[in-house]
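Quick heads-up: it's one chain on its own, the form predicted on its own, in structure tokens.
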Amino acid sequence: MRRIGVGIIGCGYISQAYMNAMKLFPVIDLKAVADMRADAAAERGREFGVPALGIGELLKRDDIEIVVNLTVPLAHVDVSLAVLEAGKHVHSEKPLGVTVAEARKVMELAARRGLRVGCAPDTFLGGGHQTARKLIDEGAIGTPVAGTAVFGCPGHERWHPAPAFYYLRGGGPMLDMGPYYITDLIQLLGPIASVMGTAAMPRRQRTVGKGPLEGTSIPVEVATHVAGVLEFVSGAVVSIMTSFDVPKHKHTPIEIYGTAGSLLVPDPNRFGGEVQLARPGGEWETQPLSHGNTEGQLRSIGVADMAAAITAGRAHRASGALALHALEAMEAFQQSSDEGRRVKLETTVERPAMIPAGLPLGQMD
């Protein structure tokens, strides 16, 4: 096996997460790591043994192959950009961009330079999600007809020790969940044709509830509860809710109805978790799993996914295009709700290949 040489950018909260499951893919090489707060890229550096450069080394290494942008959302962008203008491939955690507009100029970049492009959330790839995918395909709900996706809670101030970027341009419930979720259903189901949406902005104010910005007031710029319709090419209705403004609920994440069952999936932000399927008149069953990468943290399997992919001369599966449709659905909320009017969306994308079943962890192929 070839190994692929990996850097980060992006020295923050979730960089620990990525790091620690690039240990569990043997194609990946982690060289070195960056950070626009040299203490921050030197502290990860040390937990990992691996150097800790500035930006415009890394990018100059020859050695790196793939660039994981970890950067907060609004330099998402900017920084993917930098990466292909070096001649690398760039793994960026989600969303691609804060705008569609952006997020295209990060697409056509990759075009022109015949880079790939790839795009958090991963879990899809996880054996929960794969395993539903299998359900469907192999017609045990019969035709999908409908749906549910939700996620509620009162807002990541109360754990997050710095959660400012979650309350700014760029941010919110849907596009900080709504790519788990949204990215899922494309898998299951296909692509979206069209969104009906409604947002609200019911707090202008947010406090900090942990760490050493305890008790800080910081402002609110976007919608904070988001819900809606996706209506799916495939002829699917799926009802949708992301909301920083719900303190408890009994929702399920995601359900999907079908002519001849109904399925439950796993929560979207975890790799592994329950299945279950119900025919007419009957009781939930649990379903065995028929795909492996089900336990723990394993964020980086779309970066090993992308390696594994240049080496083969195949798709990767979280890819640019996939994100570009999702952010394109999460977009189209908040001008439904601003117009008033049903968005037909213009991007599209073909159902990413489910991974083969039965495989080891740490082997996409």
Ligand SMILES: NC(=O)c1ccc[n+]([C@@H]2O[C@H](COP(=O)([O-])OP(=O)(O)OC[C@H]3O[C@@H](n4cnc5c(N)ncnc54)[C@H](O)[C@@H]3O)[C@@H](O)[C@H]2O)c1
Given for the second form:
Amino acid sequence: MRRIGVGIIGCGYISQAYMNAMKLFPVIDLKAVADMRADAAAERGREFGVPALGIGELLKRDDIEIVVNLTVPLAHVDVSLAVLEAGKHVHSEKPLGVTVAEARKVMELAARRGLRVGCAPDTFLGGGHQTARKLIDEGAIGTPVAGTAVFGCPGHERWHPAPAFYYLRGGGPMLDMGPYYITDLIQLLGPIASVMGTAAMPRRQRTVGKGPLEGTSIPVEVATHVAGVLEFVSGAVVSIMTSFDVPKHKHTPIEIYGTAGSLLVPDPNRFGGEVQLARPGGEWETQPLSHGNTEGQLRSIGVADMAAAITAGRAHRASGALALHALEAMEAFQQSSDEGRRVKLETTVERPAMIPAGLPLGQMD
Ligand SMILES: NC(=O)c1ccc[n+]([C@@H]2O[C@H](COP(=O)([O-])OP(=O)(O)OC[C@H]3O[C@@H](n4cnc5c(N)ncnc54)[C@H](O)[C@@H]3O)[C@@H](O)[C@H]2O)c1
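Mind giving me the form predicted in complex with the named molecule, seeing as the form predicted on its own was just shown?
The complete assembly is shown below, putting the previous chain first.
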């Protein structure tokens, strides 16, 4: 098997999870890391035994084919454009950009250069979500007609050491957590036709709860409670809520209702989890998982899939086109709220192919 050289730009909180998970995928050959904070790159480099380089230096390396962009949302587009300009494929953390207009620039440059764009989340490639997909495709719940998707928490400032970005342009619960839910819904139900939403900003300030900045006040620039409806091209209608204003709740993450049954889909921020199915009037029954990739933290499986796709000459699953469609839907909630109307989406995307059932951990084809 040809291994693909990978570099990382952005050595903050989530980079550790990525670098740990990369060890599980033999197709990934991690070559170097970089960050605008040289000390952050040096620390990760030491921890994982890879060189810490300047950003320009990393982009010049001939042995790096994919660069993983783990910077903060506001930097995603500039960093991804620089990666593509350097002639390398890019896999970005989510969102692809903080606006559809900016994210389109990444897709357009990649198309001009014949390069690939991938984007988080890749949790939908986990066994819990692939199992749900297989059940839906096999008709286990008949035709999907409706569903719910719910994320609510009190805010990431309780645990993240530098949470300001969650409340600035490009942050908020829809752009931060919506990608997990909406990407999974697209892989389960297909593309979205239109969106209706209401977006609220109940507090103008939040307080950092942990770390060196504990007690510091941070400004809120974006809506922190977003509720609405996704109308799919298939006709399915999904009610969604994403919120940083929920002290605690008891909703399940994703439920899909079909003409012949209901499906409980596990937390789309995780790879595994329980899939349950019920027929009309029946009890919930836990379904055996048809797919692996369920254990722990597998962030970078999307990068592994892109690397495997490069060697196999096939499409990768956690694609920029999927992320752009999800981003357009997420942006449309605010637009719908501001304008008091249903927003029709301009982009569309095909559902990414299901992973073959029964593959061992680390293998994508
Ligand atoms: N924290 C999480 O649990 C989590 C989970 C999933 C996804 N994410 C996503 O991962 C991304 C990073 O999150 P994080 O929590 O690691 O943030 P972080 O602030 O801890 O780390 C971001 C890193 O990027 C660097 N950076 C910022 N702009 C840069 C630029 N222009 N060039 C080079 N380096 C730059 C910063 O110096 C920092 O080291 C975000 O998009 C976030 O939404 C985070």
